[in-house]
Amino acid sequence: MSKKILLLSSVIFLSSCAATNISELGDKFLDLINPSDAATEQADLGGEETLVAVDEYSDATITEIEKLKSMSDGALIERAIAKGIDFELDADGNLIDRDKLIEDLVENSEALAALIDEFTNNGGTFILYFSYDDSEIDEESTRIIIDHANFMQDNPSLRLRLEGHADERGTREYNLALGENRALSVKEVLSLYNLDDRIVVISYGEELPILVGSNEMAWEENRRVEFSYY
């Protein structure tokens, strides 16, 4: 019954309109019987815009955001200090704006990823390989280290972790020492560029092989130092 009343009212209204074009009358009639269509369409567009905004983040960035959100204030502060990011604390030593710090850390991470991509695209490499039971830096390795020195000088906010590794031969203790000596040899060259205070050294010995196996191919891959920026 209500639909009939609505339709009858619509017809009476349209008959009083100045518009004489049948198409115009039809458009007005549709507007009357579907008054919510325009609002619904606008809402749909707004939803699409929201989805686009979310899609601007890569899967890696979304994962990083969730990881940061799960951290304690202390862990976030420690990471911010390591990256030279400013933050504010209240009188009790708590973060004043946790969300802002997370946002700054994400931006820092994205900027670092972009720098590393650029360095890689320009021919940069992040792994140095060594001979058996050796920590000496040869001429080719020296050139690679100099590339990293220039990269760090061009980007003063970057910090570097040199990760030393060894193959499976030898005792665990010996390989930890060998991995550390390899990383220290790389740091020694970088120190010529006054970068000591931005570099840390860590050894994993034989614990994190690239290739698992007791053969020369695996051993060659595992005798290495990796450049890890943060």
The other form holds:
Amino acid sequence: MSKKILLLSSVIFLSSCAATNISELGDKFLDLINPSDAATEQADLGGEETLVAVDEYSDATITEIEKLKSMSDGALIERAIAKGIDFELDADGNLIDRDKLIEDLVENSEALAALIDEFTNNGGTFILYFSYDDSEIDEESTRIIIDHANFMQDNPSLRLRLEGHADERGTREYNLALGENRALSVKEVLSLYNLDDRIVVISYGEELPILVGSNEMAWEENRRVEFSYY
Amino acid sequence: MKYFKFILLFYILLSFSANALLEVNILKSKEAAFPIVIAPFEIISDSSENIDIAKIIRDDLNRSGQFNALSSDALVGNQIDFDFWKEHKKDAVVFGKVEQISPRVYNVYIYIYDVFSEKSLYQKKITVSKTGFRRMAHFLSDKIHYVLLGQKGSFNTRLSYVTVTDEDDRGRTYRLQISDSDGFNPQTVVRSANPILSPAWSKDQKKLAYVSFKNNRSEVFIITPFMKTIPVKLPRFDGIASSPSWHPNGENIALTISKKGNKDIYLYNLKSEKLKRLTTNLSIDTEASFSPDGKSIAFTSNRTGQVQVYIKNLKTGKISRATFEGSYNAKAVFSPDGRDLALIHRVGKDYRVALLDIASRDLTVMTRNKSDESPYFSPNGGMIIFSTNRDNMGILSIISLHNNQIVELLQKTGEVREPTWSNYSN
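Next block, the form predicted in complex with its partner chain, ref. the form predicted on its own:
Shown next: the complete complex, the earlier chain at its head.
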């Protein structure tokens, strides 16, 4: 049963889809991206198999293992497919090695968490800053967002939450709208890579400042979009 | 800080119950306030407990900016020394007594005399239970206001606002609260670990609409305070839903909903549960507020690239720009007579409450604060309540439109924001 091949080919198919779309974008973004990278890196992923002894897992991981153990075969299979993890079924369609799949799932989420951590370099959250009463994406921000687009394409199981924020100046309701526009501007760039379905946009306006204060420093910190992968 | 010292110098501390707002009078205007005396009420009672009715009334009347209400050293009884009050330039004398008739029930008598004609202007006996004392005092304030000025006061009314506190056991806590018009008797309607925004009273005061992030996104809810009912959620599409404003008929609510990224104002009918789109511009349209007759809405839009206030006539569909001065005008609300808008106006780097005469387009900046928010008229149109920032904390502030006097209401801990004023109680 070669689900693995099927999954891999679908990954390559997805990547090539993305490649086509990127080439259709026109001159503006062509110099900023290298679509061929995505496919090769994806092919390498999951190739290695290492077994980690249970006593080496962190408490959080042990909790996750317990959670996975309590799940039905069907739910595990669903999750494995979503994560692009290989598994084997017998002739009746039952899971052959349940424990192995759980181990693979744990390993996968640990690897993914480490990958997100490394990519965002900030505990899994990346922050993009904006100017006063502005939701425009400048060229530098566009480059950064394209890095994120590539990262998402390399890791098809990842989803992204874009959280728009504003500084305290101006009215709360207007800032709520402004925060959403900021997150939507980021999404618009990511949409060019067909990532829409994996992105959620929300706005907190000025309600959750990073830095409390009525000065330029605090305002700069708070005009932002937070990228959270999950 | 200089400013803070200034506040301390002028403060008048009310005895305050737990969590009640305390009143700080920071800018007392001398001009054209009606000079009156409100003598201490005579207490005829066995119980030691008493609520200073005269003080509640004095504070109410002084807060309006219309009166300069002072106390007297001695009780004023049936023998009124009119010459003495003439000499001290008092135009009216108010006094009264509280008579306990059973453990829980009292008779309260009030008398208002004109000093120059030496005639009685008003007298009344009210029977009230112990718990109704404050309410009754506000009712009497409204009476005095009416008897002496010929215009209703705004005292027997309620405020609603949002408080934010950092608590040991709960962490950051948001509360939607209701209090008397002087900040006393605060009661929590909604408590949440997530932000609460934009409370709005229905005109009959039976319902409050507000924005909650309890589902980790902004959504509009309607609650019937103290009825223990589950808040009703209004519809949204794929983005924010926020900024509710009640139509005076209580059946329709204007709100901002984002659809495919476009934020527009919609009208939601609570009976038919249908939505009607009121604005279609691709820019941000938000902060709708109904005119008192329900025929038009004021709203904020950045359609020209600047943030400005517009008025839409709901019958003709015509949208006209209302603000022309400055690069940022937002969060406008209509005055009860529909002639003015109170709004937030940017002056340099500061955001201040301003009053706009809609017809003449005259704009008057009302404060010298750095960061004012959410102005709202008292139901008689004589005052504007708003929140402002002091040391990174929101506090409530009331400005008298009679003489621009400002009174601040402080909370013991945490911050208070986004006040709205209820209509008159029935």
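Positions refer to the first chain, counted from 1. Here the rigid core means the biggest group of C-alpha atoms that line up within 1.5 Å when the two forms are laid on top of each other. These numbers were taken from a predicted model, which means no experiment stands behind them.
One rigid block turns against another between these two forms, and the hinge that joins them sits at T125, chosen from Y204, Q153, V189, T125. A two-part rigid-body description fits the chain between these two forms; in it the smaller part is rotated by 36 degrees against the larger.
On the core-superposed pair, the CA position of R79 changes by 10.5 Å between these two forms.
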